[in-house]
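Only one chain is given next, in structure tokens, and it is the form predicted alone.
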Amino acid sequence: MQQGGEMQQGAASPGERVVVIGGGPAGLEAAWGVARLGCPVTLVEWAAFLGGTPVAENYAALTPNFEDAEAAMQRMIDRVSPHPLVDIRLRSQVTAFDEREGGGFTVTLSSAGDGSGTSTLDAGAVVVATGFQHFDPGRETQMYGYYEYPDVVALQDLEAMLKDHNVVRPSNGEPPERICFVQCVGSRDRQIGNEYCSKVCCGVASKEAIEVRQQLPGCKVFIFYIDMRMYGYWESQIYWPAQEQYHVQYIKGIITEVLPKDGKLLVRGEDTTMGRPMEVPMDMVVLSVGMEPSLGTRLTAQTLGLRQNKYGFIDAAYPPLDTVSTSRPGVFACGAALGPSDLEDSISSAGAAAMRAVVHVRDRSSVTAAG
């Protein structure tokens, strides 16, 4: 690897390079896959570090296996960074993208933020791995008071507390005695336009609930849900253990508002199983916020001329049997850039995108050589 500059490619021609945009889990996996297949790859990341959202948001542990998130991301970084076919460009973003005569692309990179300093790359294929951003719960007309009441936090806020082993009420620094999760904040909501399920929120809430009980055995933990959506093996990995081993209480209900009362938070809603209103006092409320396309996903799609779905995620061109090709030949996407995705699916799609990108490059090279 030659960081921040032109890489040594040996016998490879410039058009054989694959550019991977995004240095999170999917981007790291895609870059690793391309390099392992013997193709030069440039990994472009707008931040000053690799690892993506798990690093940026200080995740404590991965869902569903509870592996230390920082250690897991570092393991991915450590295998990519020293690879001789990998060129890493931090604090960089793609600002122009043009098709070259004879095939392939010219990719223009600029310094992230101020745009000072530009460089161009010749690429035979591109993989977009620009990920997601957490839904801003302030958009829910503050019915949950995220920006009003300090003891209302989001999943990623609690992750950082769990990582530091310091789960306390932000208002007074004391450990909570009662904490609840509110599911589907920013997902399955037609009024705000996010009609989709974000896939991971039920599992992440269950994982975090277990961690809260591990760190604060005396804390009572509740999860208010519309439907619990535990797909694959998550039901046996985290859903049942949360109830049976850690006594997390799952309540089917709809939360309509959160209000301060007597130094606590009053959570109002309806217990839909019993068909009656409920009011319960809590020390902390955790909003299980969903996924939205990141700003990087939106900007990259526009720059590369990729079709987006109505939610802003990159549209896969030929689902369900080809989930990584985009509307532009030679450009592939993976992970949460395509839509809500857990880490397992993100890594799988990154491997598929890497393979398809290398095949595209080599097929084009074969045609060129034959001509």
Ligand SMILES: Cc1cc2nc3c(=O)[nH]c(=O)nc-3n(C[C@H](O)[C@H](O)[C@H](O)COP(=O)(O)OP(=O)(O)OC[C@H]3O[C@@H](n4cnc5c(N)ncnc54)[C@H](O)[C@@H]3O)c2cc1C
Given for the second form:
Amino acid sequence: MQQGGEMQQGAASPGERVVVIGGGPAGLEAAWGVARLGCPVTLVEWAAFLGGTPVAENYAALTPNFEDAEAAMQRMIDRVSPHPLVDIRLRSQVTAFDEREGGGFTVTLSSAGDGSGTSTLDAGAVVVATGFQHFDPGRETQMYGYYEYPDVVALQDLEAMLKDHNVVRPSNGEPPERICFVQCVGSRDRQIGNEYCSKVCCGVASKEAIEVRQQLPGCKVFIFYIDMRMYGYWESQIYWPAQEQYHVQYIKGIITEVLPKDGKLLVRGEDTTMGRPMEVPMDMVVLSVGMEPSLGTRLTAQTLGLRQNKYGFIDAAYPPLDTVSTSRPGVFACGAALGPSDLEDSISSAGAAAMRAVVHVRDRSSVTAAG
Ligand SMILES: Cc1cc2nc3c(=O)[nH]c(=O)nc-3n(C[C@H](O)[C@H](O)[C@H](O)COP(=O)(O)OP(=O)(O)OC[C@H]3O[C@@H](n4cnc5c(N)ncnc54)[C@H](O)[C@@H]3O)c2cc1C
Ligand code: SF4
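The form predicted alone done, now the form predicted in complex with this ligand:
What follows is the entire complex, opening with the chain shown before.
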């Protein structure tokens, strides 16, 4: 396909570029969309690589099709990187942001980390795609011992083990015989102030449970949940196969404590179906940590002067019918910077943000031309 020849009639002048901040799945999709619509785009990523959290945290396979996460992200990178309208700036961040006289923005970029190597860009519109970070289970008010007991891990730690086909107890290097997942760690929790559901962790835990059963068929896998929230097709794509095909055992219960005992972990809580206390020994415990706004999302919101909600995610200005406009005209947001979202949501909002950013640039260009 001739990518460079797709400049449309009425396209923005070459000076009117869109700046996309964040090179994860959402930012890659937004940059690709902007370029496909014939508008120059600068993609700013503060890490040394593109691909976002799925690459940084070594995800194994993606829901719902169990596609290799690195390969899927590489596909997105490979179509964006060579595009003639795409300018990629790695190890860079936006350190200043000013409105230009007559509209548009001056965006100042500096090297991530030391702030050296400053340059400026003129932008007609900006898309923020700075994503999320995993909830730190050390902040959990309940007693799970993430930093105390090596065999207590988080979803992303197990992803990395699955990717290496090396699911072992960190304490002794032996394959586990019994693993359990604890759902809603850092989500739906009023005490810590994260009352929201993180949306992806029920599906991701179930997907990882299937992968554990595939890689270690002898290992028993349990999921302790408050209620399972699979959303849409994940119910039949992941949840039912996990139970029926892979014999993952789902137990409705609240886990309050994890303690070491006789070389194993004792998981304590309440079986809420039976209404009685429970204590079960496990070799490994996986904490299904939720999503919080990344540091980059918080900093970018401040630098660009965007309204954030009380959790720190960027506030969409006019939901539910416009989910990508922010409180600042000309600045759009997408992906997990707007709140917990899976890849499908992130990609969809990135496409919408790209379209809105290009329309904004073109509207400005036609006003300027007419004036
Ligand atoms: C353990 C786990 C497993 C998951 N597995 C799946 C799955 O199988 N299927 C699925 O649909 N979803 C999954 N998700 C959700 C998925 O990871 C997100 O939907 C997706 O990563 C969101 O993409 P994003 O681009 O918005 O954010 P991110 O992936 O977080 O990317 C943000 C990017 O922005 C960069 N950045 C941040 N701040 C700045 C800044 N100031 N300047 C420049 N760059 C910046 C970051 O370095 C990063 O590259 C999973 C989530 C978790 C917690
Ligand atoms: S997706 Fe599941 S584990 Fe995650 S916060 Fe929602 S209910 Fe809890």
